[in-house]
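Encoded as structure tokens, the following chain is the form predicted on its own, with no partner shown.
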Amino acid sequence: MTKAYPFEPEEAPPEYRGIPRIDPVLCIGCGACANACPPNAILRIDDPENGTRRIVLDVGRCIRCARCEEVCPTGAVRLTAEFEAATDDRSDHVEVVELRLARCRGCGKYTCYTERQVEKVLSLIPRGILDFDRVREKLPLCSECKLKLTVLNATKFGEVEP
């Protein structure tokens, strides 16, 4: 039976894996996604001058193979029932969401993270378990500040904080 598709839309089968979403409202910017997509279709690329952190999704080079919806600690990536990609205009396939970078407690410079993701490990710290407010200080600080700190904690070895 010959259908009316593409003038009438074509509904996807439930199990199809269809182009891959990035909500920027749940993105974090960790870069897990780009860290598990085989084809390098999602990218995180740092700007430290400028203190940003951009994730770029080029679905024309996904293969929908939905690893970064499994990685994604937040679900802001997942994977659309829509299968059409055809587009006169390249940059149809590319979605960017940008996010700041936290600023070192220690020293001002930006971290190699951004402070959506110091948010969301404060909230996973359980109150009354560890002392929130000694981690809160200490979460945002840049490798270089971190490597200062624990020198600076094993000179103290033995000694007891009051």
Contents of the next structure:
Amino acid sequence: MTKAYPFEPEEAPPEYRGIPRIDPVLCIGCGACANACPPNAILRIDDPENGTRRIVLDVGRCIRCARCEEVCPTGAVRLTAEFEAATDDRSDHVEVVELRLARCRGCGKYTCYTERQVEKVLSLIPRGILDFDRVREKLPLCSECKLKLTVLNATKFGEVEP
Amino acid sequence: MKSLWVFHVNTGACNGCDIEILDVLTPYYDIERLGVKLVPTPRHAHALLVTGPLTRQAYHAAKMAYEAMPPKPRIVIAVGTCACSGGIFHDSYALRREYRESLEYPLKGGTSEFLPVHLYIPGCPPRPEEILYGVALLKNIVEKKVRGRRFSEGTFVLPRESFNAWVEVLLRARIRKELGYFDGYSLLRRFMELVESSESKEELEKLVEKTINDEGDSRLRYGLEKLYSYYLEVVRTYEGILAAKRALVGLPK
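Structure of the form predicted together with its partner chain, please, following the form predicted on its own?
Full complex below, order starting with the chain above.
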């Protein structure tokens, strides 16, 4: 029997790897998916002057290998069962998630990670083992301020506290 | 347009898309219902069906085929991710492509390097249904389903509380080694829901036992047992560290 497909709706099988979608509620903008993607279908574009980071997913270059789903730490990228992605305009394939970069505590410039990443990292610290407040004080620092702080702490080595 | 006669050009594809095009012609999918016919020469064709990322060798043949087509309607259909944007071969030395900044989107490459493309059908390879859908879209039988989406920062949800989030990160790596990501991550999500819903250790043990007994799949049963033993191990380590630290600092319990 011939399928009646374009005239009747069709569901993909349950484990079918269709086009990927980013959930903007869960995405922290770490760019793990952009690092793992073999055809570079996901880009991570930083804009340090305006303080935004864009995660850009292009379905038209995706090969549905699900590496992004495998590495995503929050489960934001998922492969859906949708497969009908044909279009006459390539900009229909693009999905952009825009996130804010965190500001450095020391100099006030934008750092190279997002505010959501800071929240995620802070949520992972088990209470009682590490000193939470000291980690919280240090966390949004840009690389230069981090370097200065490291040097400053290193010079304190050997000093006897009263 | 009533019926579309197509000429198929392979510009360096891996043959995956070509096999799917062959599938579409079989009686099960039967694209000839929509009036599509594969013709052996571009002089008879209305549409060029291009697969592949456009290698330098194939460029001249594809251009000759395009120029041999009658001037109207001269439709170009890009089938497969490679033909849409370069796909997995986007960086290859053998492709014909212009120099461009890598951080612009939508990403360029493939057939649109030398031809105006009227229809993009992504997929690696696309399902036969997807090719059928694309042709139906060209003939205005169905509606377009994908749209470009843009989100700026709004609400943010952290799925777990601090201790459970830490435990989940530790368990994720282990369950991925045992079951793989596809079954493992969904199983881990189920297990963490059990952990969050139970209040004491005894209750969790009962819940896990009940879930293991209800589960029909033996792989998932094995995974649940492993997860529970890992979970106990992590909790024991955490409590050990806490006790050692308390003893060191001299805090009361």
